[in-house]
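One chain is shown next in structure tokens, namely the form predicted alone.
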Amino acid sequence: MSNYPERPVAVLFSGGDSPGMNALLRAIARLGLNRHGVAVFGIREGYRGLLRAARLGSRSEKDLFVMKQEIASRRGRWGLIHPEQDIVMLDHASVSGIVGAGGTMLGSARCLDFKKPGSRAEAVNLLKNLNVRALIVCGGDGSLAGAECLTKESDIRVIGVPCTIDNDLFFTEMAIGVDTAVGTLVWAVDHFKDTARSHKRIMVLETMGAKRGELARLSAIASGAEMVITPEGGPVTMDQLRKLAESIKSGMEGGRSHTIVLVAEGVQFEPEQYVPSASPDQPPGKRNRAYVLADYFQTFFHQQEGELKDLEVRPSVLGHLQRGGHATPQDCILAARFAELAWNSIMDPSERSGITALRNGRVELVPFGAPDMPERAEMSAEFSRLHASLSSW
């Protein structure tokens, strides 16, 4: 097939989306075309789209031939408007104008099927049949774990790129999307403050962060939120809840006009709190962290004397608002730097598979399974102390 590229590079986005993914896709495509003269295949919907294509291409030699023909002939935007085409050869026009756009134009998805070794073998077989020289996987810890499995089970070069607003990958100082998400949370806190000040209220806002509280911590410092609660401290006991409420009371008695509390979604309570079941046949479900805290604080203040007895507490779960929006310049720049590092590694025969990382301000390729940077834990502790000093009243 004369117009099918010799040794293309494939890229996919997996798991939760984060701002800056489109900037990364544009950088990968443009660097491949402009600097290295290598075609770039975009795979729709992450591992799910890769497996769909693998199963289609493995049915017969004819199906594989047809797939290659479609990839070669329906390029760029022409391929992207055909939803049944899971692999699209990108060109300049197809990635034009997307540098700051949120989400990912290729789509992303979670794929439990990819956890099966047999499914991953199907994906490897397709990549080899398409003569792919390397696969770039962009996503969080689960996506990169899948990429690591591919490196262990095949000889395909795999480059991981950390894209997650949680910033819970401690082998790198920063992941793509964190800066934008912090900015979004600061914007949200600013808007909640208007009502909180007007009514002298406590606002409890739940942020993302299932395992670590980096996003909440950074946002609390940048927004001036008075309190931040993260998973790193372990389950929050009833005694700790009382101390948190006493701290809020002290600040309000000292003249505070409001209190903003940020709580990461991964925070646990001891004993755990639950919402009532919808029916006797259904198991109880865990309540949102913001609502657990708000209920406790509201009960606490209703038991007080004087004006604080009427203090109102309002919870809000910010949810996927944090993932969207126009990527900040910082995220777009980091995406370009990670893309360049990925290409440098792919084109260097002496390099191996690995993950792009930001360390001490420099981009480096670290091996899959790289240990956490000690500096990250130290920095988190420093941020916690800094916030405590800034928010004291």
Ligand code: ADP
Contents of the next structure:
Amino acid sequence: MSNYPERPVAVLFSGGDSPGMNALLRAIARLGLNRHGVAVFGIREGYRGLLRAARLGSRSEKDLFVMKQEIASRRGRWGLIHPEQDIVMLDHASVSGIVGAGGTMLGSARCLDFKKPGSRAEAVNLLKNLNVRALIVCGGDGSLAGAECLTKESDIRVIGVPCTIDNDLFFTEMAIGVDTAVGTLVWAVDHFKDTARSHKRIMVLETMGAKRGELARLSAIASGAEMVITPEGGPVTMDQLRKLAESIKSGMEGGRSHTIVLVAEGVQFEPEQYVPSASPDQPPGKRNRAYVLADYFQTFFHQQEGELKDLEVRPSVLGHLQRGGHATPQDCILAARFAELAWNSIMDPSERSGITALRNGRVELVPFGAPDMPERAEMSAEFSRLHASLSSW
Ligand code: ADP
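What would the structure be for the form predicted in complex with the ligand, given that what you showed me was the form predicted alone?
Up next: the whole complex, starting with the chain shown before.
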């Protein structure tokens, strides 16, 4: 097949999306074309699309041949408008005008099937049959765990790029999407603040962050939210809840016009607060953290004397709003830097598989499974102290 490229690089986006993924895709495609003269294959819907293509390509020699022919002939936008084509060779035009656009043009997905070694072997087989030089996996913790499995089970070169709004990957100072998500949360807090101030209310806002509260912490400092509750301190007991309520009370008594509380979704309570099961065969689910806190604070204020008794507490779960929106310049710049490092590593025969990371302001490739940077935990503690000093009255 004369127009099939020699040793292309493939890229996929997996798991929860984050703003800046499109900037990353554009940078990967443009650096491949402009600097290295290497073709870039975009794989749709992460590992799910990769497995779909693997199964199609393994049916027969003819199916694989047809797939290669389609990739080579239906390039760029022409390939992208064919939803059944899971692998598309990207050209300049297909990544034009997407740099700051939120979401991911190639789609992202979760794929339980990829956790099975047999399925991953099928994926490796396809990548070899397509003569892929390296696979770039862009995503969070889970996606990078999947990428690490590929490196252990095959000799395929895999480069991971951290993309998550949670900033919960502690081997890097920053992941793509964090800066935009913090900006979105600041915007949201500003809006809640307007109405909270008018009604002298307490607003409890739930942010993303299943394991770590980095997103909530950074957003609290940047937005001026008065209180931030994160999972790192362990389960919140009833005694701690009472102390938190007392501290809101003293701020309101001291003249605060409102209180904004940010709580990360991964915070645990002791005892845990459940919602009843929807049906007898379903286990009970955890109540949203914002509702648990708001109920507790509301009951606490109802038990007070005077004006405090009438204080209203309102919960809001910010949810997927945090994942969307135009990527900030910081995220787009980080995406370009990570893309450049990914390419430099791929084109250097002495380099190995690894993950791009930002350390002490420099981008570098770290091995899969790299330990956490101790500075990250120190920085979290510093941010908590700083927030406490900025927000107490
Ligand atoms: P994120 O990458 O945003 O953390 P997930 O944790 O949902 O998102 O992971 C995304 C996908 O990565 C999963 O659906 C699965 O296909 C793959 N994955 C996650 N963990 C593993 C694992 N331990 N082994 C292999 N693949 C994994």
